[in-house]
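Have a look below at one chain only, the form predicted alone, in structure tokens format.
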Amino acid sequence: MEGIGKVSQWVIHLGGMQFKVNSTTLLMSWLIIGLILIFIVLATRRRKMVPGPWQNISELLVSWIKDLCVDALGEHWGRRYYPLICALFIFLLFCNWIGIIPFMDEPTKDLNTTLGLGIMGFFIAHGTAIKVKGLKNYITEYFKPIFFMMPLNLVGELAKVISISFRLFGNIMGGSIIIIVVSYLAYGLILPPFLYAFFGLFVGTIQAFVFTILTLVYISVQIR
């Protein structure tokens, strides 16, 4: 229990300035950035006609997200996007994952993780509207269907990014203390083993899942 709310920082001195990085949560990101490469390496160091395992299962994803896209975005810019949308929901994927194995934290268990990924998929939405419409256009829809809607407009934009990031925060931040809280109840003897595979698998695929579409539902309204 006394696990709960203790964070392990770095505190770099930089230019007269301290800034302080969760330890914890910059490991596991390059861990499972690691994992993401050697991944990579599996499914197309050879490649066949015949696919193996890791080739078919890294040949279903990507054709699964690259339809995903294309619906979403059309043709042109869902061929454009679906590599990124694609590296997102894997990096999310075994983000959440991780948090299976003993002794492994979550990075979106971190809420600069989460609130990280919304602004920057925040920015790629709205630089690619701006591409799409011009930045004329761009600034008039804040403005309908009655001029002085603008600053709401303005809030629920800024709300998305707030949403789908405490949304992937919450869920994972909650599974977690659920865990802590029954083994410690439980003394790890049954029931955790089981909170662990469903709030690792199931629910950390749900949330990725979730988090990458909203992304790209994001990106779509604002190219529309």
Partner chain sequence: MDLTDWVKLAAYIGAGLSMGFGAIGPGVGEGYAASKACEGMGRQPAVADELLRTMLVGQAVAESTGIYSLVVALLLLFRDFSVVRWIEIPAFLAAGLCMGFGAIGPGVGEGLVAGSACESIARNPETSPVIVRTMLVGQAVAESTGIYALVVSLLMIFVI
Second form
Amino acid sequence: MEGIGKVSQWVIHLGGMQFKVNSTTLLMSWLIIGLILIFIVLATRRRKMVPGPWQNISELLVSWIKDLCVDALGEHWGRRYYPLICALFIFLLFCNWIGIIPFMDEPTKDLNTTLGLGIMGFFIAHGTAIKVKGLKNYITEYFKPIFFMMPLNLVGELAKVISISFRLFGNIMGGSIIIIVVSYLAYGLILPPFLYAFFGLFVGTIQAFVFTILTLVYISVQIR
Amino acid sequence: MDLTDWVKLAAYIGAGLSMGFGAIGPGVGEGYAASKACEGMGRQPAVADELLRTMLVGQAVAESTGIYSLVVALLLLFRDFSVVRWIEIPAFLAAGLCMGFGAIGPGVGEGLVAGSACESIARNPETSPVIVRTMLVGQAVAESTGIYALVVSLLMIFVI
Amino acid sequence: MDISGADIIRAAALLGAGLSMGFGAIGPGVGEGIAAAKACEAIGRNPREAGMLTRTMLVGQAVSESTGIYSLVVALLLIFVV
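Compare with the form predicted alone: the form predicted in complex with its partner chain:
Entire complex below, previous chain first.
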């Protein structure tokens, strides 16, 4: 039961300041980036008219996400943003799935990962809004419908970041806590493999999709 | 009773409140989704597989606030009580109350979404991809207040 | 176990924060769920308007979530400020 809420950290001393680095999260993130690179190399090597299995999977994924983006953002912005959305989805998918391999931890179990991705989406959405509408129109949006709604609109925008990142973190963290507790109670006999399949594959896929599509929707609400 | 006993009492009552009230919403909501799926299958048996899939996905998402309640209850139950402070008594009670009641609304609401999605797929099966997408987005947004409740509960347990 | 008046006020603030976010989450949760449910029904009836319906749904949900955000703000104020 000691596994609950434990993080392994490296402490780096740099000129009188202390930097704490979550070592597991960092290592797993780099490992996942490596895995994705291998996947991409397998998919793009020896491209043919009649695709092999790897090329087939990746083409399916990319064209599906491209359709989603063009649907939500229109032709111009959709084509522009689909590499980003596609990368986000594949990264989250690998992050949530890696927990089913023994001794591997999901980077999304760490709030820093999800909050970082959420803040990235926030800045992309608002940057695009300023680019599309111009700074003046963008600022006047906050004073609608009446003047004193401004602080509430601001809190609403910040709450989007909190809810999108805590949703992913809560689901993955909750799943891992339940697996730890059930393995402790059942001595790891029967239930955990099914629980791993449910929380890792099923919930992981749905939450990766929801995170990606909400980032897309936040961008599309801003440029509308 | 010394301080440790009081803190344990508060933590156990909090765990009960969290899971007890937290089970109401997802239970009602998922039941509603299942009832709509059954109605749809009765009307259109040809799309039964599609309806079953949509129902299960919708229910799994509607259950996540119930899972948050379970997580808060487990965190309270398996806490290390070797070092206790007085302020943890109200904090644990409040954590249980917050996550317990906070799970009711999102649970019911997400169940309504899943039910309506099943109904629409039974009426118009070829639109199912766009309906499932809208269902997932709508459920995700309806869940955000449940997530705020989880954040407040975790603050009560770990930060106070 | 010495309990002063300030401790009791702090305890009441924490309990109040839990109650605020707990009950405050009920209404927006149900309401946003109803909005999304009706959007799904409408898309089933008229799939060509899916984009507009999704946008309207999200805007409506954002408005109905504002009370939930007020609950969150009050809960955080009670935890960290009072």
